[in-house]
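A single chain comes next, written as structure tokens; it is the form predicted on its own.
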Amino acid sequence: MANPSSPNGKKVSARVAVVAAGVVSPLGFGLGETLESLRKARDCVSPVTRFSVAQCRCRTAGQIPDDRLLASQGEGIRGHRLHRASHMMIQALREVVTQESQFKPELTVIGTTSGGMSYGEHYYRSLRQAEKLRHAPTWIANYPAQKPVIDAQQAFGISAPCQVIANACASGTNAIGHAFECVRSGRYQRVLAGGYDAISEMVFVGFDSLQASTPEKCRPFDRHRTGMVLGEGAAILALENLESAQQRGAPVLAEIVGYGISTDNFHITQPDPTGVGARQAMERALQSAHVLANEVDYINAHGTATVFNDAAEGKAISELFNGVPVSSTKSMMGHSLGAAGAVEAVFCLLALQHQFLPSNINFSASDDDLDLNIVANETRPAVLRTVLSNSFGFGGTNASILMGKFQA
């Protein structure tokens, strides 16, 4: 459908509704369990059990229990051959389809970083150790990043074209932002968007080797923060042209109203310490939405609890916003990398729907160099109309989306 025009001939951007959402993460399976965990400010980080961490500094992560994840998919040979990431995507998409069975996507956009990385590890180790390669076909078939997306679509008879965005830890937010632009432009009416990532040993050990991970609690924006913990999960949002959604009587959970990106090119693993990249992404999201900084009611920060990230992001937030409540929900479930932006978008959706501020747990003391209004340790009721979600990744890639409470 062509982009509509106003009487003066200028193009009019379509409003973009969120009509359904699905999520699986350490906080729970589905919107209901996730909401309960957010409200109770649960610490869902636990000792790593999937592989040995005996030689690592960090020994904890936010994990989705295998027994429940695999049991939810039922029995069958094919199900047992799929990677955990595929099961996560199937779980998230099942919730979307259950909520909105009439939603027929024209495009699917998913962000991720690692695909079936753990199967790649198995294959490489078998080659190096001259072991039998009986399972090699399964390992290789499940390694590509698009495989979990294809598996999820196939499970529900969806054949929409699929785009995978791999842009470090901004991937999930980039996917939602790109899908938002696709619908707002009028080129598409309905797009599935989200992200996934599953914990793998190589990624875990890699962050530990960089000394970015903490042997303690994850404490975003705290003076005593010592690093991040990893997490995992998947989340999918169904985005639709608002007029189309209303015409067919679909529920409108919220609206995506703005999207901003930047790349600061400062360092491969560190953000520009001035916070210029983060600030540009947030400013561009505001401009995209035609929203002023003082109209934002809550910020779900990237907030990895690493010294450099929190300092740069905190500086950008304090310069651009005046006392807006801020929290990093990574304190509760860890950093799910390419999935983080999508999972945290669902957190923002729930915050808008139920009018509360998710908490930044494990917080004890403000950083002397940061002037932030941290939602410390407990959720708070609040009147929320517009919320901002940040995702910033290696290589200085930055993305922000603005989500608004639906108003007819």
Contents of the next structure:
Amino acid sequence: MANPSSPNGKKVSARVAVVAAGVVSPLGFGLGETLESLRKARDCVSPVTRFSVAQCRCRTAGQIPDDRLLASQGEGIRGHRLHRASHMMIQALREVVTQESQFKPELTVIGTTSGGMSYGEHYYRSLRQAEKLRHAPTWIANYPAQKPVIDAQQAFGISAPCQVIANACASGTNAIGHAFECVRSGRYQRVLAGGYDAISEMVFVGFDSLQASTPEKCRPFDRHRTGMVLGEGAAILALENLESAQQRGAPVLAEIVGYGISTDNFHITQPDPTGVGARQAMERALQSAHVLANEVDYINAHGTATVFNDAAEGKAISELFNGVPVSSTKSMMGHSLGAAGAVEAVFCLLALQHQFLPSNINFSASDDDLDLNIVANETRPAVLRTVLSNSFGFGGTNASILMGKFQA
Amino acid sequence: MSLAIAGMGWVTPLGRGVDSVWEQLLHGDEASATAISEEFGHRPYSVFRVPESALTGLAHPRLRRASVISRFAAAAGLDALRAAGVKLDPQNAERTALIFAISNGGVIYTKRFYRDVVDAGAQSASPLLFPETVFNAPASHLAAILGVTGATYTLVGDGAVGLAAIKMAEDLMANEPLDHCLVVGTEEVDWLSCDAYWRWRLLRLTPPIEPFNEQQRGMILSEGAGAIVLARDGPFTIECAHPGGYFAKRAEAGEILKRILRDLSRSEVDLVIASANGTFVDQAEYRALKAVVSNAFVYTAKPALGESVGAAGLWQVILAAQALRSAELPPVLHADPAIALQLSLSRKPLVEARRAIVLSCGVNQQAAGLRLAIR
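Mind sharing the form predicted in complex with its partner chain? What's above is the form predicted on its own.
Below: every chain and molecule of the assembly, starting with the one above.
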């Protein structure tokens, strides 16, 4: 656990509490449904229905059903025009605001990779195929990456300035990590942090073109893994200076205790096979938290199930940690890109609160090259005090956060 | 905590190099517009492009297949580090952070990638193009060229994103044991982005940009990059990086700009580098400037250089630094002399000017500000 009077003399300015959280993903709407899906190790990947995948190798993804998502229309803004990503952000923020109506953020930091990409696709297709462009102004207005963040804040009367981080698949963890450092330094008392991404044809086809996605099940760390499947979602955490939260009687769900970021510069789409980038991010998170590797009780891995990612990440984990339980929850819902780090932070939060290890489903055989303690196929009860969540992205960007069970 | 600007780099439609571009602006030069068209488009659009000569000598394996947005960024970033006298090596690369500000991103390769999908199906999608469509591709290339192994961030937003990136740099340097933070704003222009802004009634088909005009005739898009090296010491101090905020409706933009200006003008300011670009932004800025800092000189370079969106905030900061350093302002081009602001329509000496405000109002709901002082 984070030690304010650290052995290396580095000053830790403030403890950072998570006082509320909201999530929407293929695993469910809200913390309750998400907890149930995690506990039951549900496979929430299904055939893609939003666009044609007839020419793709991969034909499945983790998807949020529109019938429930779009029921969040009508938050005082023109809901029917908003992108699905805005509805996801509104859904996630509604849950935060419901838990903590007095939380007034000074800053909002959100990660994403593709904003309202499907509206950009509609616009381009209509132009290219000489179709009607009557809706073009709506598509264009709702395409920018900051729009879902502003829409969600506007829906609940929040006026904080927004920083939208687009660090590929590490974006969500970067957003939470940067927000954590903003609060820990004492420069901010309260910051909203999270991530979102909605599935789109362009991104789906892009990963398919790289042969990174699989026509089979997503099997992170499995000897027979063949690639990732995409997902979507949004998650938001309300971070607050612990002292401030306690003074106003806010509930403390958990603490963020450390953050590490690294850039490995190996290749624009592939991780350094030595695992150095992943290792540096995890080491820096441990140093930031003043936590030893043997104090970590669970790792929510990036675990995309691509051959290269899992090999590099697995190598880094096995070098740094000794038998710590590891799972990739992407096996249950796919890879939600800019949302992944935030959604998985919520999974870690639930694991800490309810003392269990989320599972890595579709796991059939260990990879002889990876010395990992995989939480295979079933949720396990466990005593968890400190958990680590990894996210790595295109461009060699790597991020890790450490969360701790709150102890007064 | 105040930060200093230790070096700057500038790639614009008027060429590359801070002193060179600044001299041209002082002489009242403006970029030449180029018409760009698209095979399926009904109309050409005028844009201000970066001349090819600006990227001469820029060679690196990571840039071989990279889009121009990455090349602009690399050129500006390398120039800024050189100007600051910073040479990165494995020892100090970890203590240097890289923050990118981007709006439309790699739109040229994104369009090309998706065009193949639309025309010929998913099987025609290019695995070489896809990675270049990702927002952080330019930052990744520059990080690789420089060997940065620590924090690299790409922020996405509208014309205010450059100042948001500087604010983020300030927060980072308060937290991390960092020596430097290289902040780069970059953008490339394409017919598709022009068409999008035109359909949103923010673009005009041909120059000029008429700043602060009551008739909002629209902007002309441009491209390029701006970079600054932030350090603990340097000739310019960022006294306050204002976090800004967002406005729900265009009509509300003026109020947030007033708030930013009030916060930043608690110390006496001599000039404001505005973001007026011929759109609704101008009237919002006009009202805010008139209400809060009516005595300050006001300058906007967008009639001369165009609206570079993600790069614009960094360009404005460079303009502010140059104005304070050279103690003069270039003429504001194509402005109506009757506009009731302290606009200089000709080259204007600044006597004992010490502080400048940079005000950024984007067209997609974001606004931010910054106060800069010369030491």
